[in-house]
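Taking the form predicted alone, here's one chain by itself in structure tokens.
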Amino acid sequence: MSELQPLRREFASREDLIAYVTAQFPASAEIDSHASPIPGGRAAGLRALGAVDGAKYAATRNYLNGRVSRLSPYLRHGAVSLSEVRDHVVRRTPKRHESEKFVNELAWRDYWQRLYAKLGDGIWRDREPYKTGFRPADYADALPDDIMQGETSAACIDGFSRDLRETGYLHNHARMWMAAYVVHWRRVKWQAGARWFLTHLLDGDPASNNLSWQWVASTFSHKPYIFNRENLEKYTAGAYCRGCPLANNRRCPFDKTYEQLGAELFPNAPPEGR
């Protein structure tokens, strides 16, 4: 048996690095050889940290063009630490209350990790029953190809799918919308969507990923999470709805009130669970 050699750490260029990693991990490259434009390493993580504005984050975080930190890949891989990020943001935010929302999100990440330490592989099992009126057996095991390839004809869903595959990143709101679509509109088990996300996300952490999917699915929350077109248009400035063939043909599956969507998606659930 040949002795394992340490991986190279110095490269002449980004292209050299990509070629080396592709050669070292051919099975992964066969699944997807696309390299994200997001740079790695501590220096890049510190640059992202230096750009964080706690007050603007709190005010705009739900908007796809809001001032989110983009720190999650660096936190995931240890380029920066939770305590380091917390201390920096609190120190740089003049009014203490303006950093509270950002610090709260860091606390959620820590919470997911502590649950993971306790549950282990249990994060792949439904923590609670579905609150949708359906049984686990009513959900498909595999993710449909049209979702994975971005060919559903819904401009928002296809855009999120493309961004996931090409950049390895999705805004948290987009992750929630995509998860809701997969589980509730297409009735696919959340585990299939969670595995797909982990295949592509640079910040793909099993704890945050899986338990967030379960929150959307309602197996780790008191009700399923859904969205409608009004909500999506508000937080995307209508970027996906303009020119969407489904919206233009009045076939948008999200263009209803929450009450209408709840009755349509969860006909067997009690009204309070929709």
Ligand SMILES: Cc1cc2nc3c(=O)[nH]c(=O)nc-3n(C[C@H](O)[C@H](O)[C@H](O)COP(=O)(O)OP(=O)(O)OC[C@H]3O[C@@H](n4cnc5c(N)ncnc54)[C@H](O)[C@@H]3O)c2cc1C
Given for the second form:
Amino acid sequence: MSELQPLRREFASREDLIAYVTAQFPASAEIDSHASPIPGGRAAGLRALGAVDGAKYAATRNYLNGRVSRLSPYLRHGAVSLSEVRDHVVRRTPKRHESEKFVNELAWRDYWQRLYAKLGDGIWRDREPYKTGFRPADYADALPDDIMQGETSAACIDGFSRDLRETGYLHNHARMWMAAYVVHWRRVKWQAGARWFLTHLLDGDPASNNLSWQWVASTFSHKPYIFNRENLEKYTAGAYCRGCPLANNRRCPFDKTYEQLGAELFPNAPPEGR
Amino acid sequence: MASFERPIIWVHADCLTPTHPGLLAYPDAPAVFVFDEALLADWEISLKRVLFMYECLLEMPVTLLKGDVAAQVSAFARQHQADAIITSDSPSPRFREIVAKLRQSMPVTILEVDPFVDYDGHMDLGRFSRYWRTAEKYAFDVREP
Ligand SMILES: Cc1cc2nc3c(=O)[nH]c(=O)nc-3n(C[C@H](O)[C@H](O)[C@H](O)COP(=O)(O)OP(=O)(O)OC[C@H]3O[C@@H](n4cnc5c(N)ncnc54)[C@H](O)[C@@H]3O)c2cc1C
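Hand over the structure of the form predicted in complex with this ligand; the form predicted alone is what we had up.
Up next: the whole complex, starting with the chain shown before.
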């Protein structure tokens, strides 16, 4: 009986809790010791649920400052369930076309979870060949330091890197841009990027994360996902480009048409695959 | 559902809620959560993720331990002279391995969490669009409150 050593449950403040968790989990603190401003717990999850607006969600979800729910960490850990979130939003939004987009996004999580039950650790392996004209061996195994430290000089990428490490949350669009940059611009294996995300994301989920990385990489989709400056600038309201040293020097690696980018990033792929 | 005299509830990281089906079915049963130290190390989980889970757990009536999950849950079960372990389902392969270890010494009952899509028939999971063709028919069905 003495073999069990329960951890503490009473804390005077969040600071007190953070100090205790840091002391009890030194290896995790060594990896990265930030505490996210996003609080854990079902109560906080229910507050986020109360703020969901299906119609506004559908209209603005692709924008970094759009009305996304930020429910993902709570859903990931079951603090709220997919079905109760759906029930709440559908009941409050009787018009089907207004809740449709949100329910469809929830369904992505259900889909990835079902695939996880079927594939198990297979989610770490390429589901299909890359459609980029490159072989897996052409991609580096490790994530470059400048990306992890947020020192690439691209203000957007460095900003996403910092947010990931400091808050453990990124907007879906930022995740897609970051993943595309890692895999296609830097030619790094998606697995390296996926591991980095799982280290930091509060919603880090092996299925949603790895299969989304595979979708960007093209090992689980019919073509690679890429973006350009125009796209990023639009959905971020120019927030990053405005002060970016690369944008102002005309050295932005994203400032091209999709045709140019396809030809540069995937020179060996058949044009229709780019 | 088989009913047990002295079950314990094993809570894992996919179901950190006071509405955990095990806690609802056995409100008086002792419950335990074990931070899986090997998993935290293998996956290089940063502090903020541990903190987030910890804050979820502080809202639940559960004893918090760390170390080897199967060994700690078994020790907790022995301490409470338990006759069974109740937990909730998870698609994780590691969950299956831990359940297999626990079953060497005691029955383990796995409870379902409310399904998002209440449909048990065949689902084509080849691509999301194929899944959605079936799922869409059920995904908007709301349960009675
Ligand atoms: C490279 C990459 C990695 C990702 N890694 C994760 C991850 O580890 N964990 C995770 O939960 N999501 C992951 N996603 C999916 C998606 O980005 C997040 O679920 C979403 O951004 C969370 O923010 P939100 O709660 O405000 O989402 P909302 O847009 O408000 O959506 C509501 C909920 O639906 C679910 N959802 C929405 N979109 C998706 C999606 N594409 N895939 C799965 N679930 C979705 C989430 O549970 C989310 O909380 C990843 C996406 C990409 C491109």
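This structure is a prediction, so every number in the text was calculated from the model and none was measured. Residue numbers count along the first chain shown, from 1. Throughout, rigid core stands for the largest set of C-alpha atoms superposing within 1.5 Å between the two forms.
Undergrad: After superposing on the rigid core, how many Å does the CA of Arg8 move between these two forms?
TA: Reported C-alpha shift between these two forms: 2.8 Å at Arg8.
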